[in-house]
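Only one chain comes next, encoded as structure tokens, the form predicted alone.
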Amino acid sequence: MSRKPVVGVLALQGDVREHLATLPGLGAEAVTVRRPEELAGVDALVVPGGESTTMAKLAARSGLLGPLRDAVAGGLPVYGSCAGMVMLADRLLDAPADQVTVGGLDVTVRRNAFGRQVDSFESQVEVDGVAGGPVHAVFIRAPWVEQAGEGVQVLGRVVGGSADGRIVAVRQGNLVATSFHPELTGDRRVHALFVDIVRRHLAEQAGVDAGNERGTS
């Protein structure tokens, strides 16, 4: 494709700045998304880490929740880190009864599965599709995937310790989610994987549009 993909970062709450700083180095244009009309202008979206209950409430209050759900259902590529994984999950455990999500990922996610803020830790995680060795992963009040549906590809699991085998990175179609925060480490490989998904999606769209034009000419 001849233009840079425009990747929005949901800027309601959380570590927005770090994602905005990471994406341009991968050939994407990074913009903030706070309103439905801004969402309509992006090719993809990043949902950052932060506080998922606050993020969900602000999305509903700003009128973004419905458009976010429609965009995901329509195939918009979305990457969620930590709280972003919670926001993309179809099902939650250990969540307030009134917490809502955007959904789209056929997973059951346990909020704060690794413990409280004081239990934050760093680890090495092998991520399928990411070359060059393990990703240095930062877990901060992180969730994990308790159960993944048949259409969900498990990209990474914890190795060793009390959380051995827990799922911390997944993909389903154009949706990617990680329990950890690659934007905090300077390792851009997870973001690069996502930007590649975005480029492929745009190329497929362009092919479909070209085919439709030939069919009507």
Second form
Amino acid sequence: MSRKPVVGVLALQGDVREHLATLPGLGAEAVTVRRPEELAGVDALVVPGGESTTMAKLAARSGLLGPLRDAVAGGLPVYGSCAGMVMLADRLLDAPADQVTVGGLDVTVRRNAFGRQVDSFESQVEVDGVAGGPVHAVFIRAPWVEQAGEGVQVLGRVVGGSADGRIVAVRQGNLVATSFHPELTGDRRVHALFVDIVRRHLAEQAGVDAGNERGTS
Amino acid sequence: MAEHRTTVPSTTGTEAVKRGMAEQLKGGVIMDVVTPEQARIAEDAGAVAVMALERVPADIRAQGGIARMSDPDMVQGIVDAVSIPVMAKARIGHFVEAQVLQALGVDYIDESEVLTPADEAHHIAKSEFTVPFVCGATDLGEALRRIAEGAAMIRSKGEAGTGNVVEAVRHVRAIRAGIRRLTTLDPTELFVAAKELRAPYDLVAEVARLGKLPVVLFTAGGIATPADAAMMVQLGAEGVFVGSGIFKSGDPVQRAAAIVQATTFFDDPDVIAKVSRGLGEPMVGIDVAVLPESERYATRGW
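Next block: the form predicted in complex with its partner chain, after the form predicted alone:
First the chain shown before, then all remaining chains and molecules of the complex.
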């Protein structure tokens, strides 16, 4: 039978606690990840909201950046909210020239795209794959996806105003990212969508492993 | 920065975006800077935000006089220099300084006892602003009074500009002990607790239920070393303000990065030992015990 997925929350900096609190109610075990050996023990990873420049520097200095890139390349399911979206982007705008990312999402993300903190806002966003009406979305100095590659599925856009149509939720394979912070609102549906992806991935892997065993026996 | 401004039919300046902004800073270090160059050094070191001010607290102490909000040109220079959030200080009760800082586009205002108070009875009515505020506190009652006025983040005051962590420890312990005590009380005892704390009953009851403040708690005032920062996080602070401790030290670049690492790996002595090596001279400290009452910033605020 399928075991409980272990979902790590990258705990270098940011709103780690809110993600840790959201996951257990969805049948996942939540653990913090700050070191390569902790990353090796998880079935999936959440990159929380926070300051992306800080997270990137800490990841690089603590030797976690390489293992993170390898894990994403190896198919590890990852969900990033806000700064997490920045961390997963292949290309950045309005970032310091030396800002590194984990990458994996074929998107160009603009940091602080909606403006400064006085422009931070709450709104409603319809997210594909999330049933039950729009998600109440909290945007804090949020990024948006300026351009998405062909393999990227757009899950949600801003409706209305001068940012009308801007992409704020995407998925590419096992990677999911949102500009907003579902972890701050108590609405667990985006996390549920991600945990679903994690479960499917684990089931596929179990199938492949079983196949390999049969092949070698 | 972003040339795209939004007028999405939505709400700005809500409690959720103000408090939520502070949640994003958790586990991070906010550094005092007085020039755009220092702001860039702080950003390179991994600061989650910078605090723009004209003089660091150690210099305010040394030079005396009235300490006010920074020059708008200087704040703007720092806002333009970095992509991380910029905070700035307004005097206690000086709501027009706060209006000016909001107009300049700063991301957070620190209504700070480090500046000379402008009102000896009233703090700024912070809920009226779109920009969020952080305020200092020495104990739970003071923290809750500031939250009632609209503060979206609390920092323990410590004693700024001393390089001496003893007051920061005292204040974080006091706030945390106050919270723990509330969680042990019978619900019928919370009314008197609110009276004793001189804080609104609803907030007192909320803290008793949550076992924590309803906003993020940082620490400030005297943090000078990576070990200081890690100790404060172990004591329950969710992040660290470093004022004079970085740019009054021998090697600000190394020290800033080391304090950032120590704040993340606060429970890992091997990491703290490693980053503490070769940092050069820390800032020269002041023994708070010999500091006259009139020169203590922590007593400012009511």
